[in-house]
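Taking the form predicted on its own, here's one chain by itself in structure tokens.
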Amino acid sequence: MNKRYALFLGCTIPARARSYEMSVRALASRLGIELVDLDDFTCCGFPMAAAHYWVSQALAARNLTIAEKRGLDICTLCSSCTSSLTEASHFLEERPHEKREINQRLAKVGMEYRGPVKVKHFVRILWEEIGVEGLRENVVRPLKGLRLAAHYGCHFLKPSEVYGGFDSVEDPKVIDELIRVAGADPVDYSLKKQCCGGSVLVADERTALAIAADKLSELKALDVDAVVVVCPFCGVMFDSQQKKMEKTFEQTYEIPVLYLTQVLGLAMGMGEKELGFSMHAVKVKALLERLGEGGEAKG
């Protein structure tokens, strides 16, 4: 099995989701997954997709080419980056005329994409290459009693045709199952598949906040301990924007937002600092204290 990947951070994580990166690196180190940093990576192309298809594809293909030169497949952390790069890799193999067009564009910067370069979200690497049992073997502090709600988001599993049946779009289970591996209880809820609202935040802030607040209201009623995400956009919406939602809609949520990698890291005995919890807008101190160790694993 391949356990060596080029790490693609994208644009949002270095600026607004450092705790996600920290927890991924800690988890990868523990599990023997080598993540290689490549300096030349740029935007995945996703923000340009609606405005200019060819520019978007060329940006994605440029990143694929950089990894290809190093003989590496790509590990992504952002669901939008995953979608953009996976679609580009898929369609450049399926559509020879697109590859010709893209390579004409890449030739202007002295590059050529041959392909294919595989792209996998870090959670998919955990699921397929470490496996449930391999992860469970590393759990030393089960998160018993914690009620965690999985948020899948829009791009973690879609477009399904390019992900090769990784999980069911209509009835997703991977995040819930990995929450169980950590010893916590996944909470089912009616809005599980609903968008976080992040895609319309720039165009219509109130609508974006309302979409996210709708989900938080249901989770508040269900008395969950935290919402669990696998994408920095979703993390920003539920965490960084939560106070603004409370002010806008005159509600109180106070629901911590955890990255799945932080959940697994906690279960594997990693501490608060290692997993970057101090960077969260909605504080997680009370949740960590429920584990009886203030978020720090005993030596």
The other form holds:
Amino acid sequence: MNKRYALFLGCTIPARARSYEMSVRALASRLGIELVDLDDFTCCGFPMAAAHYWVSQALAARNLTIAEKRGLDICTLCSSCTSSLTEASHFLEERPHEKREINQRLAKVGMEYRGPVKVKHFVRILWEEIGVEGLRENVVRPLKGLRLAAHYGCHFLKPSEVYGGFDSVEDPKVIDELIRVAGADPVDYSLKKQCCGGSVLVADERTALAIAADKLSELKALDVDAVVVVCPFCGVMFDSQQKKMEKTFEQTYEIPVLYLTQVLGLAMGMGEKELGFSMHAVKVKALLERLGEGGEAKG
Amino acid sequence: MTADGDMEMEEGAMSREEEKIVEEETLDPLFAQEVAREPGGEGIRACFACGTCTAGCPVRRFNEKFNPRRVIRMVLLGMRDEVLRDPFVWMCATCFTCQERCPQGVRISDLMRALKNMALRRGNLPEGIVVQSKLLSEKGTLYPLDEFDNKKRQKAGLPPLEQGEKSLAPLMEELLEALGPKDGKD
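Next up, the form predicted in complex with the partner chain in place of the form predicted on its own?
Expanding to the full complex; the earlier chain stays at the top.
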């Protein structure tokens, strides 16, 4: 199988989740997945769905069309971009009247979408195209003894009708299994499936923070080493907003937030610099020192 | 008449119990049909009010103002003004928990999106949406990168990103129009 995809970064990653992007590029290069940067991509359309359905669909379809012109399928890193582009790709096939409607709009910018263009989250590509065995072969430093909590978030798996049977929504396992591949212990917990709260920020900050803090409270009680995410929205929510949650609810969490690609990168022997840990708001240092990684871990 | 449709009532004249009574004459029997015509609102009539949506809603856990079963009942009853004028529709996290579980196959997240779209057309929207729409129409991204960002990317070993003109305005005309100055009509 030719593992070649157009890399769709979306809005948040290049500006606010560079460590995620670094770890993805490092893993892709190690595993022989070619990610092609296309300059013309714009916002996936997701943030505009609440404002105007057809506008959001047109923005999504515009991006699909750009990949189609280059003859590439799309690799996404953000779960919200994944759902926005996958929904567009799915429904434009399923509902011909929507495709006509969208193509009338795309004509204004001289484009036409034929389809289908496939859209896959990078972690799904790892799971389906590299596979557990292929990944395990590359592990040189199992992360023994690390207790990691998988956060699936919402749009990595939902709406399930457009994801063609990728993992179970009510009993997901992909992230837990990949944590195991890295040699760490996935920690089960009751709020595993709960949303990060990020999409509520625009309407009601306190409620959004309460949803995220709820999960962090449980993880604090379980004494996990880190929470593991696959979406920059969730990453920013748990990492960059954690201080604000601590202040708002008068709690201390101090739970590091790792991207799954960083966890796998560590297990494959990649270093702190390559994986961008210094950019995280909640310090990852203590965790790295335990693994013998990082400047002060001398003995 | 605008936001306070029942101005002839004396302020403070209602008890809490009376406030909860839905007056039949204030209902709009065509509202549910209107919602069902909106993309995402189609299946609303299938709801039999079991409450599975509300039971699993993460927003409802922390803020009682948002309750998906109640929102759906309000639409089916025809409480047009209450649904479209109140900010609560904007609190839906679009997490799809309810939509995945609804035994009647109601696309509840899509329905909430439809209600947000309708509320926006009446001028009910969070300020953040206006800011985001403007950014996207002009720059094509919510976080335009400047030279400083690209320097940081370079330091991290990441390729620079093209900062060309990526206006999305031609694809966003109807939205930008709806966000423009209101001339008093719905």
